[in-house]
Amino acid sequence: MKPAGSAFPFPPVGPRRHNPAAVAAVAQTLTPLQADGLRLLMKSEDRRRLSRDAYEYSPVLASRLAAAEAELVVCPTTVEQVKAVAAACAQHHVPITMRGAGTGNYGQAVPLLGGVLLTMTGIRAVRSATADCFTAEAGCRLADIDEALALHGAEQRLLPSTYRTATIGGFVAGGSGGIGSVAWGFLRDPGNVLGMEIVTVEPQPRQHQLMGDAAAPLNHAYGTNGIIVTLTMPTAPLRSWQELLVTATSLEQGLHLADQLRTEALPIKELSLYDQQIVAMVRPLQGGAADSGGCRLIAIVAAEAMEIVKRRLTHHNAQLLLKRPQTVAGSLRELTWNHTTLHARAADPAWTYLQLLLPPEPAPALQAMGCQQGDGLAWHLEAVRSQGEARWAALPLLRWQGADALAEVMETAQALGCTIFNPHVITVEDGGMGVVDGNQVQAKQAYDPSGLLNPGKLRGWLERRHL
C-alpha cells in the first residue's frame, strides 16, 4: 500500500516572511482609503471566519489548515483600491490570499502565512453583456451576470452548485466545472474563458489584459500567480430549462438513460446520477415519493426536448417524480456537484468524498470499487465533457477511515483507470493532474516576482525555490 504521505503531499509552512510590523505598516498605508470605500477588517472573528472555506469536507486538510489565519483582511471596492493594498503588500513583502464568496473545498482561500487576505466581494460590476459574451469584475455573483445577459438573449455556459453565492472571480480561480459541464466541458477548456484583466503584485503594480492562451496560466490556479479583476468569458443562448427528478432502479440503469439522453440532439445542461445511499440522506433527492428507494437521475433540459425526454424515461422504465421550470431559488442544481456532498455530509458527518474522471466504459471501475469497499462507498455521478469527450465524472462519498485507508482507496480506483483530482490536498498540481504547469510558474515569476500571492499553493514555484 502507498504511504499516506504521497498520496497527500502538503508543503511545509514557514518560516513567516514577514512581521506584524509589516503587516501593521501595509494597515497604515491603506487606512486613508477607508474614505473611499475600501475596508479593513482586524477583528479575530472576522479574520477567523473569512480565512476558512469548505476544506472540512476532508479531515486531511481540517487539520492541517485549522490553524490558518489572516492578520488583516481588506476589502477594496475599486481596482485603484487593488493596486493600492498590491503595492503596499510588495513594498513590506506580506503575503497575500485571494479570496471570492469563500464557496471552494480545498483551502484555496485559506492563507497558509497569514498576511493579508484581500476579498473581492466590493468589485462587483457587470462592465459589458452582449449575446455572444461577458465581462465582469471578479467579485460579481453569478447570479447577477445572468441577470444581466438574460436581457439579451444569453446565459452563461458554466455554473457551480453554489451559484446564487459564488463569484465569477472564484469560480474561474478555484473551479473546475460545473452545471453545464455536460455540454461545454471543464473551465481549462479553450475558449471558456477568453480573456482577464489582472494586477501584478509589484511595488509600482501594473495593470495587463490577457487574452486567449495568455490568460490560461490563470484559470483555475487558485490566485497564486496574479490578482484577476474582471472576466471575460462566452455565453450561451438563454433557454427555458425544465428540471427533472427520475427514478431508475439501478444505478446502471440510470447510466443507460443519460448516456442516450445525451447522445440525442437535445439541449441538456445537466446530467447527475445518485445511488440509493445518497438518496436515502440526501431528502429532496426522494421526491416527496412514499417509497424514497431506487437511483435517482437530476436532468435539466430544455422545454422543447421535453417530449423526447419522456418517451425516453418509458423505454427504460424510469419514472418522473418531479418537472418544474428552472429557479434561481430553490433549484434542483443545489443538490449537484458538491453541493452533494454538503448534504450528505449535514446527514451524516463521517461521509468525505474523492474526484475522479471515470473511464470511458465506467461500468466495471463502479462495479469493483463498489464491491470493494461495499457501503463505504456511494457513487454520485456527473455527466461531463472532456476534451471534447462524453464521459463521466465522479464524486464518490467515502467513509471516513483514515489517511492511509483513503489512499488505498486512491490507489485502487487509478489501478481501474481513474484520472483522480485529489481534494484532499492544498496544492494546485496535486489537486489537479499531479504535474507542474510551466507555464504557471512563468506567469507567477511575471506577475508575482517575490512570490507573495497564496504562498505555499503552487507547487512548481516552491520546487523552482529550492532548486
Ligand SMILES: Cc1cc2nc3c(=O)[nH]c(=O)nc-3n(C[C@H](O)[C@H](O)[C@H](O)COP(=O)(O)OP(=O)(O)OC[C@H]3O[C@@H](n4cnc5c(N)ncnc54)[C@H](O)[C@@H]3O)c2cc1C
Second form
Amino acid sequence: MKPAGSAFPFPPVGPRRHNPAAVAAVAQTLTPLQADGLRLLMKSEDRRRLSRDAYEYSPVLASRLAAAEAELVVCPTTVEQVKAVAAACAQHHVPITMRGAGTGNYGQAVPLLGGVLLTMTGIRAVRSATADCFTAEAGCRLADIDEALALHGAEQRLLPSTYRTATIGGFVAGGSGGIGSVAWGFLRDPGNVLGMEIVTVEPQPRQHQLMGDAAAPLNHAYGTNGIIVTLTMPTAPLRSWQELLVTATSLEQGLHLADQLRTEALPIKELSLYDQQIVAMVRPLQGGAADSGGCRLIAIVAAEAMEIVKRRLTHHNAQLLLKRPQTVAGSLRELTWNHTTLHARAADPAWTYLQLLLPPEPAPALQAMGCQQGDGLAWHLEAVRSQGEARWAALPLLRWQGADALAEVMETAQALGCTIFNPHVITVEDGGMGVVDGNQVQAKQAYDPSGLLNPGKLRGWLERRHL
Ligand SMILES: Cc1cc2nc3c(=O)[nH]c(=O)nc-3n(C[C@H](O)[C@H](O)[C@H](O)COP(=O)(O)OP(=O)(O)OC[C@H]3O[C@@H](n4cnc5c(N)ncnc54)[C@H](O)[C@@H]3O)c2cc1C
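I have the form predicted on its own already, so could you send the form predicted in complex with the named molecule?
Entire complex below, previous chain first.
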C-alpha cells in the first residue's frame, strides 16, 4: 500500500505572518487609492472568511489548510489599481494570492504564506461580445458573460456548475471544464482560450497581451505565474436547450443510452449519470418519482433533438421524469459536476470524492471498484471529450475512511487504467497529470521573477529553486 504521505505530500499550513512591517508598508502605499474605489480589508473576520475556498470537500485539505490566513485583503476596481498592488507587493516582497469567487476545490485561492489576498470581483466588465467571441475582465461572473452573449445568439462553450458565482479569471486559472465538456473538451484544449491580458508582479509591473499558445502556461496555473486581467474566449451558438432528467434501471443501461446519444448528430451540452446511492441522497435527482430507485441521467439537449432523444429513451427502456427549458437559476446544471458532491455532502458530510478520467472502455473499472468498495463508493459519471475522443470522467463519492484508505482507492483506480486528478493536494502538478510543465515555470520566471504569486502551489518552481 502506498503511504498516505506520498499521495498527499504537504504538511499542515500554519497561520503564517509573512512580514508584518512589509505588509503594513503595502497597506500604507495603497491607502490613497481608497478614494478611487480600492478597498483594503484588515479585519480578522474578513481575512479569515476570504482566505478559504471550497477545499472542505477534502478532509485532507480541511485539516491542513484551516489555519491559513492572509494578512491583508485588497479589492481593486480597475486594472491600474491591480498594477499598483503588484508594484507595492513587489517592492516590499510580499506574497500575493489571487482570488475570484473562491469556489475552487483544491485550496487554490488559500494563501499559504499569508501576505496579500487580491480579490478580482470588482473588475468585472464584459468589454466586448459578438456571436464568435468575447473579452471580459477577470472578475466577471460567468452568468453575466452568458447574459451579454445571449444578445448575439451565443453562449460560452464551457461552464463550471458554479457558473452563477464563479469568475472567468478563476475558471481559467483554477477550473478545468464542466458543462459543455461533452462537446468542447477542456479549457486547456487549444482553441478554448484565445488570449489574455496579464499584469506582471515587479516593482514596475508590465501589462502583456498574450495570444494563443503564449497564454497556455497561465491556463490552469492557479494564478502562480501572472495576474490575469482580461480573457478573450470563443463562443458556441446559443440554442433552445432542454434539460432532461431520465431514469435508467442500472448504470450500465444509462451508459449505453448516453453513449448512443453522444455518437449521433445531436447538439448536446451535458450528459451525466448517477447511481442509486447518489439518487437516494440528492433529492432533486429523484425528480418527484414515486419510486426513487434506479439510476439517473441528466441530459441537456437542443430542442430540435427532442424527437430523436425520446425515441432513444423508449428503445433503451428509460423513462423521462422531467423535461423543461434551461433556466439560469434552479437549473439541473446545478446538480452536475462538483455540485453533486456538494449536495451529497449536505445530506451526509461523511462523503468525500475523487476525480478520474475512466479508461476508454469504462465498465470493467466501474465494476471492479464498485465490488471492492461496496457502498463506500457511489458513482457519478460525466461525459467528456478528451483529446478529441468521447470519454467518461467520474467524480465518485467515497466514504471517508482516512488518508491511507483514500490513497489505496487511488492506487486501485490507477491500476484499472483510470487517470487521477487528485483533489486532495495543493499544487498545480499534483492535482493534474503529476508532471511539471516547464512552460508554466518559465512563465513564472518571466512574469513573477521574485516568486511572489500564490507561493507553494507550483511544484516546478519550488523544485527549480532547490536545484
Ligand atoms: C459546487 C462546486 C462545483 C464545481 N464545479 C466545477 C466544474 O464543473 N468545473 C470546474 O472546472 N470546476 C468546478 N468547480 C471548481 C470551481 O468552481 C471552478 O474552478 C471555478 O471556476 C473557480 O472560479 P472562482 O472565481 O471561484 O475562482 P477562485 O476559486 O477564486 O480561484 C481559482 C484559482 O484561480 C486563481 N485566480 C483567480 N482569479 C485569478 C486571476 N484574475 N488571475 C490569475 N489567477 C486567478 C486563484 O488564485 C485560484 O488559484 C466547482 C466547485 C464547487 C464548489
